[in-house]
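Listed next as structure tokens is one chain, alone, in the form predicted alone.
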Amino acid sequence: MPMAELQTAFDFPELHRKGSRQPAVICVGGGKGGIGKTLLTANLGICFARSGIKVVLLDADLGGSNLHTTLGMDLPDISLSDFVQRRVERLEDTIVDSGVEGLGLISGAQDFLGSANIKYTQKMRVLKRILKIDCDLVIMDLGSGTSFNVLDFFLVADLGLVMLVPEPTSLENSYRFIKSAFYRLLKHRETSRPILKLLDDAMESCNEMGIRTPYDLIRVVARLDPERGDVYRSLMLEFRPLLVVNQVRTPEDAELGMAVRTACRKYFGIDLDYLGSIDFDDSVWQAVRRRSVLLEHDPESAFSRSVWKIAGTIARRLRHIERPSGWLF
């Protein structure tokens, strides 16, 4: 398909929810670092921006933000810390101008130590703003790792992708992030203390009860108590990450998406959607050496063009949101 036909080839739903407009939520995770969620979500952000959509991008790697140096920006003076901080009581005060028109960044907290562990209380309050930024759209770029923090922001988003490349840490991280986002899920929605010290010991992975996966856990959480079982299947059923492949050089690796989509239906129960893949482009590292955006300096790049195409599914998924505000609310 023409680069021209790609750009224009999706538009974007309003999303109305709880009797107001608030932004659609993406956010691009994965169990490894280093694996291009950076890069993702920057463009990502410029193909919506570019087609007219207001978007907000949020460095949510709290413990290494960079999404401003992928912009070609330096350190903005104001971020998320202020925020959390209490220095701005608005997050939108703390959104700062791209250089691409429709684009605005909340660049990462860096300035005090522990930011990539702040308390509880003030993750909420972080994520519950997020609902609440005037814009069509916020993207956020997750850090690595399967921290509480990590599935949290992950798990407030409408859509979730989940990052690999075709190396085996990156494959074995992208199970484990995914089998303990859907177990951290769990955990906001129970109640009872037996059922939640279940799940606390399901998620070690050598536990005295063999649950390797989530289909141990629904067993042995259906044998103590059978209606709680069946609230489990649903939200299994209903839990669907996007999954993404990065660095495709060889149709195998092309291939590994629905090979991991195959994978966790059978050991996990869990139906992942293979989102598609982005091929491995030498012109990546080059941008990222020279800070500049690839998309906007080479809009025909093999990685501009698979960031567009996944753009277009991405918009067509979000005509279907069913979860009003993600996962956590």
Contents of the next structure:
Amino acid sequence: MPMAELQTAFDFPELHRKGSRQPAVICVGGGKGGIGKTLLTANLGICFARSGIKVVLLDADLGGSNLHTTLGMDLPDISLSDFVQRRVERLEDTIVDSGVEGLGLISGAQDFLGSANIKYTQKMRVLKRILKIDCDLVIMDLGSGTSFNVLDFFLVADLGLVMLVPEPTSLENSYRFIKSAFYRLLKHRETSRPILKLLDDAMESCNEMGIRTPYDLIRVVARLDPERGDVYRSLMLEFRPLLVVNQVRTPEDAELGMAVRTACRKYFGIDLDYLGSIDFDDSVWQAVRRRSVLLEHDPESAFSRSVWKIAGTIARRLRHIERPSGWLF
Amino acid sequence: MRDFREQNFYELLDCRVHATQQEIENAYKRARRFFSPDSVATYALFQADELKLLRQRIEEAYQALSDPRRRRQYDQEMGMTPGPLPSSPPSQPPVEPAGSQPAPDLAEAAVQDVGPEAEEEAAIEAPPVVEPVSQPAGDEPAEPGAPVEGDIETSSPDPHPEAASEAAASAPAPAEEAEQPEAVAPELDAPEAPEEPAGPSPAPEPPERAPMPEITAETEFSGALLAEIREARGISIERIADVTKINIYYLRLIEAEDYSDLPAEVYVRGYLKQVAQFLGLDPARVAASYLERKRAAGKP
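Would you mind giving the form predicted together with its partner chain, to go alongside the form predicted alone above?
Now the complete complex, all chains and molecules, led by this one.
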């Protein structure tokens, strides 16, 4: 399909302002570093901004932010930490112009050590304000790992993308990420002390109760409290991370998304929503080296085409969810 | 959703209860690929002994389902409605559903499953139970490269989503079933369920059944309609409670649209989705439609 067609093939009327001040929020996570989350975030931002809505990218990789670099920008002199440290009043005050029309950037905290260990109250303040940014769509780039901070940013979003590449290490991290995010979500909804304790134990891979999967966990919870078991089962049905497979080189790789979805459903009971894959593309790393944005400079590349497709699917998902649909507030 | 240890044969192969023989072949091949010992998707997840067990169960499922006689017997034993299938030969010309996508099996469905549209288009029609499904022929094994291509197709927006979904509502729409294989597989008790010594399950089905209510794209899912569909499928409310573990009291309130004592909406939504799934309906649509009625009723 020619690029022009792809680009005009969708616009996002459903994201245009409807009097609601609340932006849609999506985030790109996935457990492992270096798998392309930041690049996807930047390029999705451009897709959506091009389609005429107001987009803010937020670099939530608190310890190692570099979203600005993938947009070809120098390090902005204002960042999320200025809001966290109350040097500025409003989160909006930290938005800088990305050079692409309609696309703003909130750079990650760079300048103070331990920003990855941002305090709970500070974090909740940031998360609440993200949902009130004056724009149509916020796209967050998450850090690697499965720390509570990363998971909470994931859970605040209306749509959470989990990205993986066809490598065993990435798959292991992704499964751990999906499971941890689900347990974290349960923890936010739980008040009973014994069950909270159980959730903490379940996070450990070798726990005494022999809980290895969300299925196991729900069985144990249902024994303790059948009503909670019901609730957890319902939450499990509702929890649907979106899966993106990056760096696809072979036909087997292309099938990986389906295989992961099936395996995850059989083993965890969590049904992923497979968004699509992104073909491996040499021009990607070349663009990164040049610090140029691929979608801008090579819109016909396999990468650019994949990103447009994924953006289209995301737009349709957003049209059909009742917002806000994040898990935290 | 159930652990693979408790899944029935159809769930194990991720195919629908009314799958044609060809679909079962494809599903089996796919499952073998996905769960092969060197599959990177499963290596990171399953322990070696679990994978072995799962592979054994997949073999078992295939052996039973690939033999029409054993399959009928299995369906009967499991209390599944005896399907009118697989009498229609797979080579029969496809009955094109209105969005005219080729009939998906799971691998293709995954590709098509790119939008809630997919769910809408595959509107809730037709109880697979009664319908003599003629199976479209488009189920040759998914080409390895296919998903990527298909994605492009389906990512472009449907210019006439309404029209498509209306039309789909009146045409056989296997897409929905393939997309959510569990949705049509009547969930069954775990064969080894120990906590139910309550004796044999009731006779497979009553001879007389209420006719299946007609469902279109505009259908509102009231409590009464859900009850009607349930009865048309010959499923007791006790059985839904039993399998989903939803309190039967709540199930009765839902059907009676007695909102006074229902829990918070988020739970009701979850219940509705489980019930819909059990009845082979589109969970998201049923939940949204029911809750809309509920909210409307809440207003003065």
